[in-house]
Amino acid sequence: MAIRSGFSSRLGFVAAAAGSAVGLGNIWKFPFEVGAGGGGVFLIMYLAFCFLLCFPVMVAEIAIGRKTQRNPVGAFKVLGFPKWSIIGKLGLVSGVLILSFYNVVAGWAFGYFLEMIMGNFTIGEHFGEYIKDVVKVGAYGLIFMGTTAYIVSKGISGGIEKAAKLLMPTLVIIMLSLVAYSLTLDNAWEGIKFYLVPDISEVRLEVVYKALGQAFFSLSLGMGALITYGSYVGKNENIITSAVLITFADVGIAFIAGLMMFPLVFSQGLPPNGGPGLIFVTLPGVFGSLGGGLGIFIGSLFFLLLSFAALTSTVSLLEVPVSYVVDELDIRRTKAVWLVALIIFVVGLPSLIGNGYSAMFTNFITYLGDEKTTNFMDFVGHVANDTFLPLGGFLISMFAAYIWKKPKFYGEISKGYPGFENSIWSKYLGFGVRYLCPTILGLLFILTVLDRFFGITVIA
């Protein structure tokens, strides 16, 4: 096997892994999930899941990747448990499906950047028509996938790491500026109240599994991304410290996104449960209210940086199947990147045309016990995001605790953290990986499948 390239520093790894976590999942998906989940109660569940359930799985993924220096499928073969490579295969399928629709949404964001440059602040009022224009939106998605492929083709330190270091700090600065502006608007504090004050009556099973799905989606867990990134990490790096930084970066950006969005939503008199189009419907009008030149500058900059945030996630999603093709099929990296990118773009075509353009994919499926149809994009999200990712997390925690087992798992972590086995982190991870994660993730996976696809609600 050829010598594996890697990140140039811990900062590079954290920036790239945090970039994988921080993206449309935080800025686009998180606010509308919070809105649909009743506000503050969803936020609390999301934070709890990130730290209690996602953190141990993250550490396990990074440790497996670093130990084996392989892709998510090959990693389990190197460890001597080829049958468990089903985890990696499940992750590959999840990542491909998620990237296939994620790229469509990223194309929306890039298109909005161009619309803002032209001063088209009314685009939000025509969002439904905009996403039906499959030629225009498809071209934006193709440009975005091409840009993603170009970065991934440049490798880890020369492509992914370099892009993450530049793009993410800039995004944070713009977001904080927009938070400061949004808090000056009328009814802003009503939005803050909705976002931060939990309403216990909103606690439902659907909210629970959506919060868990959002946590796994935003942290890029259960799809092999962090096994892949972990395979590029040096043996002397402290996995625990890196995982803490990645988790805080993820939840921090998501929290700021909520502080930015809900004052804007309430100031416009819009319902907070506006769905996936929330950020595309709300923000153009807000930017328009700033006045011509300033509105164009802030609006175009925001959607450009939203595109950048999406880019740091799409490169990690693409890197997973690319690393598999390079490692297992022995195909040259550049060829593998463009081949995989093309396949994923084609897989995403039903999501592209399933937003009103094609009746077949707009009314794709009706779940048992449900009266309304679900479009193809939402269906892919329900399968890959809401079910496969928690299942992947369950299997990874089971593998780390009961197959790979504590001595080897902890031994890998200790290489960059000599006193780990006597630290509080050791006890926390031991309990989390052995008991908490398998029990809750396994149970929620079963309940989600029953409730989502069969209309069987076990817990009201």
Contents of the next structure:
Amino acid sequence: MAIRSGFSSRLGFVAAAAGSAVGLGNIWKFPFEVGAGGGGVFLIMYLAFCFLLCFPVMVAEIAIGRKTQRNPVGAFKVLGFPKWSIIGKLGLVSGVLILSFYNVVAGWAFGYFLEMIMGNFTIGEHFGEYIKDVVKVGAYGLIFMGTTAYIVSKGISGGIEKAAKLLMPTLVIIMLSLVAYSLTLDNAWEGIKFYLVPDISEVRLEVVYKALGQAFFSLSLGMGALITYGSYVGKNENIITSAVLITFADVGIAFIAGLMMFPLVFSQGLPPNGGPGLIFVTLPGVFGSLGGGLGIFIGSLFFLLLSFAALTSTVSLLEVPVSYVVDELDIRRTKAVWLVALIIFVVGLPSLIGNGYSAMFTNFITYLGDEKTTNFMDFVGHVANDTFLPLGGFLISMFAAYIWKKPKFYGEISKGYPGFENSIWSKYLGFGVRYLCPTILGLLFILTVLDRFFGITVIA
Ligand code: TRP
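The structure above corresponds to the form predicted alone; please provide the structure of the form predicted in complex with ligand TRP.
Expanding to the full complex; the earlier chain stays at the top.
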């Protein structure tokens, strides 16, 4: 068993977990998912899922981690339910898959930082070609994975905690400045309207499970990342307060990212459903229009901070399989880190190559029977984000409610929150893990599998 060195301060855990939550999911993925999901409708569903549905799952993950001081596979064994460690195993697979493509996108962000330094504001117009340059983008991906591995090999260091505490506020300030700027542009309010005013005709099942997948992804839930981080938390920490803070930090940054993007997108006359290229296509031109020196400064700072936000997330994604390998296979931390990082980088190669470079991975067949295709990165997203994370959330809430059960589950929370059992939180949590989460997550899991992999769309 590895020695668990805990977080340095009470806030250390919240900072690290918020660092895990806040990442490309908020700034890159969220705006284009809103764009594809018809705007305000997606936003409302996302907010509802984060606060109502994800909250009980988040609390359960942290409590399981703190109780057992283990990785997501070992945790269920320690609690005496080895069969349920399937949750952790599923989480390991999800973590590997998510990091494999996440790292590719993080590499783009880092590459854009370099382009901005060089004042190359036209890069946005060449995004499509940029991501086909596998040597360049591959090198950035390698640098990114290497940095992630280096940090994880040092343990949950005070370095990344401190860096996150300094960098996150800076990121918020830059984003808010860009919000202010973007609101002055022509058509800005069209963008705000699209973002904030829901259009009921956009309510589709597709939007529901996209919003749910996004909520889980954004909060780093459903794969045991917070079981892992929870395993480093002190017993006097109030899990409920922590979960509230983490959720607010995450949702807040995503919300600001939307306020920043949609006025920009509409002012440039671009379609809001521009897909994964959205920020990479739109922003460089905007930075360019700020004028030489200022554009270089703001542009490079933005993509640098985006890279840092991504880094605190990749660290948490890598920590999950690493903590498993260290705890359960008894391999030294340093060796485990580099081994796992290498494997994940290799798993990510089709995502890297699949962006138009090689047809083999561009037109990847996802449906069993049907000939509908997608690129490899999207395929991994369908499997890991849309399918595995909700399934993981379903199983975690079932476990907390019906296997671990109330006295032990609540007992763990009460350690840092005397009086919890008589609070309103405990009532909501009970309702959440017993009824709300299993029903909705289970249903969405089934509908998603049918739709994504069998081409059967029950509700369009
Ligand atoms: N939440 C991160 C983001 O929004 C990504 C991430 C980090 C994640 N760790 C995770 C997603 C664990 C799912 C599970 O960018």
